[in-house]
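As structure tokens, one chain now follows by itself in the form predicted alone.
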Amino acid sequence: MDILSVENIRKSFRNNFSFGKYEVLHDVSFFAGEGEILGFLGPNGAGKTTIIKIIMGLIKPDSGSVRILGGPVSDRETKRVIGFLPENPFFYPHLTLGEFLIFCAKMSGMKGKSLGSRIESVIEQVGLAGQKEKRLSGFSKGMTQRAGLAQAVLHDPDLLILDEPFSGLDPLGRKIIRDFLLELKARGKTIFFSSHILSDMEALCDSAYIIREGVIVRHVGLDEVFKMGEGKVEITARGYPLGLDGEIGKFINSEERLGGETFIVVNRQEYVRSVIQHLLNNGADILKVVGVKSTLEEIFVNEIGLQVTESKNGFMGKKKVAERKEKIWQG
């Protein structure tokens, strides 16, 4: 039984300037098993908060359905099954952690002789050790989202829904909580996040889904991002210059000149041993024959339709697919 079931969801939103209505989700599903760590990427305004809202039952959608452990949403008994965090979660400023934590734990049906090691359990666990006594109001962005995965797993949930949880962590408070959440994936939890860290994503997600303007663009598995870039060999040569043209060019991928460096991407691996003699014919030296890999991120760049171009101030620019965004409407 999959524990999230986000199926054939559609929402609209009226228009402040005239009566109509405009659909900002078009027919969304997709799904989470036990122990499976699921990301959600888009640009802004894709519609990602508007589905995890929608999730958690904070807004309704026009038409399909949401179930969690095979229950409606709407049910009191399934939402205590959810932890959440929101992408700008607000606490109480004039109380401490530990008052925080306990007033989230009597809210959600906590109480007893455990509760207190508990609470001490898990500020630990997402790296705020010694800060159980500060006010929430001298915690920094970084603290305060601590703070707010402390209150998702207080009670222990099968299911965590996180809306940018990586927001305003420094690379230390990265690891702790990613190391955090793979430990939650290990005891059989479940996890739901969007962000905006594909690198985090990457270290993390069992699969990711992404969407663009509403629409469920790809299913992504990260052992897919791996597989896709199999055969291809990234080539470093000094002493010659860009442009293998000819039979050897029709090898190549791609060339880039660094210096007095040439870097060539060929396209299979059995190509490799042909463009390296050419290189040496022609009085380079090899410096480095290495595999590449695609990443999340160049498989998320093509898949909005963004094409990244270089200019003098860095890599800049947008440009939409009109053809994939007709077959995307279309289908």
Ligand SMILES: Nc1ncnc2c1ncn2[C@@H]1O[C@H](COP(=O)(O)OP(=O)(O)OP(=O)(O)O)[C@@H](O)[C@H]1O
Given for the second form:
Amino acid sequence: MDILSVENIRKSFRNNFSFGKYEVLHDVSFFAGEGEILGFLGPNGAGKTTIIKIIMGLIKPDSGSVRILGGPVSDRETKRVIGFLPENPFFYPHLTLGEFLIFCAKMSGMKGKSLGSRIESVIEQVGLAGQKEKRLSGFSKGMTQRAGLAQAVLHDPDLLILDEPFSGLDPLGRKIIRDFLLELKARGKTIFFSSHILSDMEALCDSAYIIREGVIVRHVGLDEVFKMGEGKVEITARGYPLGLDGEIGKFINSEERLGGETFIVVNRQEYVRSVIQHLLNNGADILKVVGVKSTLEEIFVNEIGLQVTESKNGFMGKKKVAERKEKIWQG
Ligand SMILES: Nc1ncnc2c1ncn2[C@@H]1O[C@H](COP(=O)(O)OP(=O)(O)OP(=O)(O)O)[C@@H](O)[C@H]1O
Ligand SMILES: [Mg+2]
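The block above covers the form predicted alone; next, return the form predicted together with the named molecule.
Expanding to the full complex; the earlier chain stays at the top.
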């Protein structure tokens, strides 16, 4: 059975300046099975938080349905199996971290002698050891985010719904939380999270849904991402003045220059020798030869960015990916 099933969700909001409504989610469907980590990826305003609020029952969709472990989210029992981290968590500032977590534990019906040690261990798992007596009003953004995660996992839920869990975390914090989420997955927990940080998504997800303007444009398995780059090899050369055209051009997937170096992606392993020979014959120095790993970033940029005419086989060079990504995030 699917742990989370979201089917044919439509949602519109009222227009501020005129009568009428505009639709922000258009027939959104996806599913998450037990022990899966599912990513939700999309630019600002794509509809990620809106769908998460609908899953949590905080706002109602115009149509469509959400089921968690086969039941509606409004069921008391269903609520108990979910842990939730909202997009901009705000907690009672006058409470200490310890008091806050006791409050959350009581809200979800936890009690008993083991509560104290459970709180201690969760505080440690999210990297807040030693901060239990500190007031939340003195927490930094990253610490607040970690406190938010601590309250989400405290009652050991089967399904975690996390809206931008890595936002505000430093690199070490991201690593701690990544490892923690992977540990939860290993224990059979299902995790659904939105993020802008593609590397975190790559490191964690079994698959990711890409959403654009309220429409799911792609569901991509991470094994598929790695396969996309298979067989391609990138050569870094210097001192090579000409473009690779003619006969040798057929072996080339992309060629670009950055800071005096040329990056050449060769289509297949067996062409590498000929390309290197050609480069050497033309006075180039070979700096590096590496196997190419395709990235989720490329797929994302490809899906969200408009037409991609420059790339062959859907593969883009570093510069193109960086340029397009910048454009996407800037809207
Ligand atoms: N309460 C609301 N009233 C009117 N419009 C809203 C409301 N909430 C969201 N929207 C609109 O719905 C669209 C989706 O917003 P949403 O917050 O879901 O995006 P998001 O993908 O989470 O973006 P971000 O990456 O910035 O968090 C946006 O156009 C937003 O303006
Ligand atoms: Mg959001």
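Positions refer to the first chain, counted from 1. For the two forms, the rigid core is made up of the largest set of C-alpha atoms that agree within 1.5 Å on superposition. Just so it is clear, the model here is predicted, and its values are computed rather than measured.
**Q** C-alpha of Ile59: shift of 2 angstroms or more between these two forms, rigid core aligned?
**A** Stays below the 2 Å threshold, so no.
**Q** 2 Å or more on the CA of Thr50 between these two forms, with the rigid core superposed, yes or no?
**A** After core superposition, the displacement of the Thr50 C-alpha between these two forms stays below 2 Å, so no.
**Q** Superposed on the rigid core, does the Cα of Ala284 end up 2 angstroms or more away between these two forms?
**A** Yes; Ala284 is a residue whose C-alpha shifts (by 2 Å or more) between these two forms when the cores are overlaid.
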